[in-house]
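Single chain ahead, written as structure tokens, the form predicted alone.
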Amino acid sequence: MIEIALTLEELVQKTKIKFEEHYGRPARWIVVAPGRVNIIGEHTDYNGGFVFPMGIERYTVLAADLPKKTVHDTVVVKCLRFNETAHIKLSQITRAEPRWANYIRGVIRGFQEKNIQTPALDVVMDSTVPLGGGLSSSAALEIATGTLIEAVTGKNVTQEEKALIGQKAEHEFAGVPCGIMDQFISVMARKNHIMLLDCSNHETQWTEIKNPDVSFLVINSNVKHQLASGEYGKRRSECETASRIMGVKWLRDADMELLESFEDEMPVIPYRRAKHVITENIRTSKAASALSNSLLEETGTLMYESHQSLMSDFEVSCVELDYIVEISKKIGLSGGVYGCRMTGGGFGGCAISLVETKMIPHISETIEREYKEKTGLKCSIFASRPADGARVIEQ
């Protein structure tokens, strides 16, 4: 069945109420940033390639005010999701517990490095972005934090600078060597639009999704295999090896002809990783063009091809994600499914499916039932249209 989350308006209202209950006064600032799902273009971002993400209708909300009493160097954050409170000393921004607060710490440090000093704050945080599903709950928190700092200080950075601050926080405070996609789309997302991002130069193109009869279905496998933590960095290193052997800055600069010319002198694993990235870049550009022209079947075919490549050449899928794609293929065009693929880093998390809006109840029920029969697990499913990016709701 379709999973129903709080609407943005309901989430904002809940967070405001919880702030007043916790701190005894109304919040002054309310900011929001969305999670994201990538339609196609996986593990291409850190290789300088193309990605095709959209903001989703799942959000992180921060409610904040200056402290009632004079506190010179502490940001206090009450997290409703974990029922935990973090005390962040502004004069000592280092990694610490709780770990979720490291994303906030990293962004505060990034703004400090730009001579934008976050004052002491009381904050309440809540979110409807699923955790551990590859939907960028971390980027939503980073970008919401940056947006709050801008609102409180009255000093803005560019959208690109804010995204890069978030990415640096992820690298240095969470230890995840992510590309730029997640933070870029959380900052810049547009309602009813999907972003084609060139990760080599940060240029963007937008594909408008006008047709309300088409939606995206996000299917969370609700598994996250332990391999995931170290394998992301390993894949990145393997791609760098392939680039170095071919003498290119990154795999974005290679094509299949160049790769094939190095087949005899490149180890098989880097070769396969490079093959995925090179062909995925082609698929992503084609999918953006196809979707902009409402060529839904062609888009779906490219999504299936992407999953096959991620499964075989990049080896980041898992049996649970493969089952979801198999079930979606079986439902097929006659049942309202154009295409499906894993999305995110892999080894669990979510799949994304392009579907007919009117068929969502039937598709969801079928996937949920057959997935449980195959795995014994319950998947979580929600539908989304492309959502707006980070913004200030109240100040």
Second form
Amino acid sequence: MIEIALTLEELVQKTKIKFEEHYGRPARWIVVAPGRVNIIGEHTDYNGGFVFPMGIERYTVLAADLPKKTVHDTVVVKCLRFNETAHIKLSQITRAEPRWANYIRGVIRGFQEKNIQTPALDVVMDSTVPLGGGLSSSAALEIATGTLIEAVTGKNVTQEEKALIGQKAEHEFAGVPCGIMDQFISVMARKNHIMLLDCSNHETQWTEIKNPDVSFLVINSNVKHQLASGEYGKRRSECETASRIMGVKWLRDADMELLESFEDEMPVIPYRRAKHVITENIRTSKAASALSNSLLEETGTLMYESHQSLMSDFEVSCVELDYIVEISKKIGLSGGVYGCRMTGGGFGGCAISLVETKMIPHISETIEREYKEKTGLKCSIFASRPADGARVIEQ
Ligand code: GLA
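Could you present the same protein in the form predicted in complex with ligand GLA, rather than the form predicted alone shown above?
Below, the chain from earlier opens the complete complex, with every other chain and molecule after it.
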């Protein structure tokens, strides 16, 4: 069964009502930022390569007002999802509990470093972005926070600066050495468009998805393996090792010919990591142009190849994700599946599938049933059109 989340309007309405219930007056600012799914181009961002993500119709919403009496310099955030409240002291922003508030703390700090001072605030936060599913719930929170600070202070940074503040918050306040994809797409996403981002110079190209007969299905394996956080950093440094050995700034500047010429002197692990990144960059550019020309089968084939490479050369998949891709392949073109692959950092989380819209009920029913038979687990599936990026809804 396809999962239906609250629409953006419903989520906003709910958050507004909760704000009023909690603080006894209406909110003055409402901002929103979407989660994302990456169609192809995985583990390429921190190598200066290409990514091809879109915003999804799952959002983080913040409702806020200045406190009635500013007796202290605190941002109070009531999180509806965890039913927890964070008190963030503005004069002393450091990592602290609750941990979800570190993303907010990091962004407040990032703005302070640009001399933009967040005032004391009362905030309510809610979200429909699944947690821990590789759909960038943390980037959505970072970017929503940045958007709120801009609205409240009336001081804007550039889109790029806002994304980079989010990335820095992730590095310094959550300890995840991520690339730039998640924050860039949460800021810049466009309705009905997928963004080809060149992570070496931040140039973008947009592919419009007009055809209602094709859809993107997000299939959440509902597993998150413990390995995830440590292995991400390890992959990053293995890629850096490969670049160093080849004498290039980053893997974006290498090609297969160069890599093959180093086959004898490069240890096998960095070699395979580099092979994934180099071939993934080619696949990503090809997929963006294939999809722009409505070449769905070609796009799908590239998605399957990407999964294979992430599984065997980059080693960030897991059996649950492999099953989802296997089942999708078995359903095949005749059943309405063009392609499928793991998406995001890996070791669990979601797969993304390009499908024929009218076949969604059949596809999701088959994947759910067979995934359950193989793993004993329930996966969750939803469809999303490419959604707009972060914005102020009310002020
Ligand atoms: C995570 C990171 C991104 C990117 C992906 C893998 O989502 O936050 O920067 O590296 O993994 O493509």
